[in-house]
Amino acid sequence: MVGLYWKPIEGLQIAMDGPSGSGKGTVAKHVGKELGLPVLDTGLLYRFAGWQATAADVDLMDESAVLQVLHEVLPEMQWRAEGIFFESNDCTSLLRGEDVGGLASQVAHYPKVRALLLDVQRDIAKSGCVMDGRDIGTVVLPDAQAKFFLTASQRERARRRWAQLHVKDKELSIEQVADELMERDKRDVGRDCAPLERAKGAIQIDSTIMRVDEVVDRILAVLERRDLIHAI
């Protein structure tokens, strides 16, 4: 399947959900490349929100304060397929750190913050995209033509995250990453507003022992069977 030339139907929206380390971001990029669709990482929006709130020195436990910061900074933010730009500067690499991921998880449970960012996500998805996150199929794009839920064992997810982060932080242990992953899972699954869960109709793929190309092949096969993409 990978390597063929594919044409997606007009406005095709593919929702890719799953916990941290499940491989959804990597898989989404490959699927987007195969189909010529923009890949949108919604997690970056929440990382941006937490990052900006911290930079403004507001209490992350104060929803109103976080919301006020977002109203001030969102007009200067551009969310593109290649990442997040703020005041014309690419800040994507700054948002990828594990510390910023923790900030994102803290602000993501606020209903008003999620409502504010929801419009941003839906607007950019109108012309078609592969969008990955934690509530894409359930909340952001409930009418997406294709929904997938990626998962993997907690041990494997921790290993993947450690491999990513260890490049920048040689002192980081896999035990630290595993502990932070467990805490983040608890917050994401347990929050009252848009918790992490498998959307109705979403196809679950356990990527624990699968290569990226195998996962991508499976997704492309599903899309082809549903006549959402056609080989050209």
Given for the second form:
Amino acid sequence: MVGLYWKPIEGLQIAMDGPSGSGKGTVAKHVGKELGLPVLDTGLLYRFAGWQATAADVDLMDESAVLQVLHEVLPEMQWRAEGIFFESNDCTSLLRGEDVGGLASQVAHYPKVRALLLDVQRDIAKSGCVMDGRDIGTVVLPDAQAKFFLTASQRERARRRWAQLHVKDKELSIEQVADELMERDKRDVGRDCAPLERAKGAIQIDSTIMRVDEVVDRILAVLERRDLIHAI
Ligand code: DC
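Following the display of the form predicted on its own, present the structure of the form predicted in complex with 2'-deoxycytidine-5'-monophosphate (DC).
Below, the chain from earlier opens the complete complex, with every other chain and molecule after it.
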């Protein structure tokens, strides 16, 4: 499967949801590359929202203040497959920090924040993409032709996250990362608005003991079986 040349059907939308560390971002990147589709990481949008609200020094518990900041900064934001640019500066790597992930999940439960970001996501997905997040199959792209829900054991998810972050922060322990992940999972699964859950019809893949290329292979096989991609 991997290594063949694939042509996706016109406008193919692939939704890829799952908790932090489930591998959805990495898998989405590979699937997008195999199919020549843009890969859109929606977590970056929520990270941008949490980051901007904090930079503006507003109380993250105050939904309307967070919303107000977003209305002000969104016109200066550009979201592309390569990442997020603000006032023409690439802020993607800053947004990927673990601390910003925590801020993101604190503002992501606000219905009005989600409604505002929903339009941004639907608009960019129009001409086809692999989009990863928490509510892509359920809310953002309910009509996506293919939906996947990635999982992995909590220990393995913490280990993966730690391996990424440890490069920059040698003091960081797996236990710290595991605690932070648990907190984030609780917020993402427990919120009332668009919680993390498997969409109806989404194929669940537990990647705990799978290599990335094995997961990608499985996804490509599903897409081919459903006539959504063709080998050329
Ligand atoms: O995938 P990530 O770690 O970059 O996401 C950061 C936070 O953003 C995550 O804790 C929950 C939130 N999020 C969300 O609520 N909905 C999405 N579609 C993507 C992310």
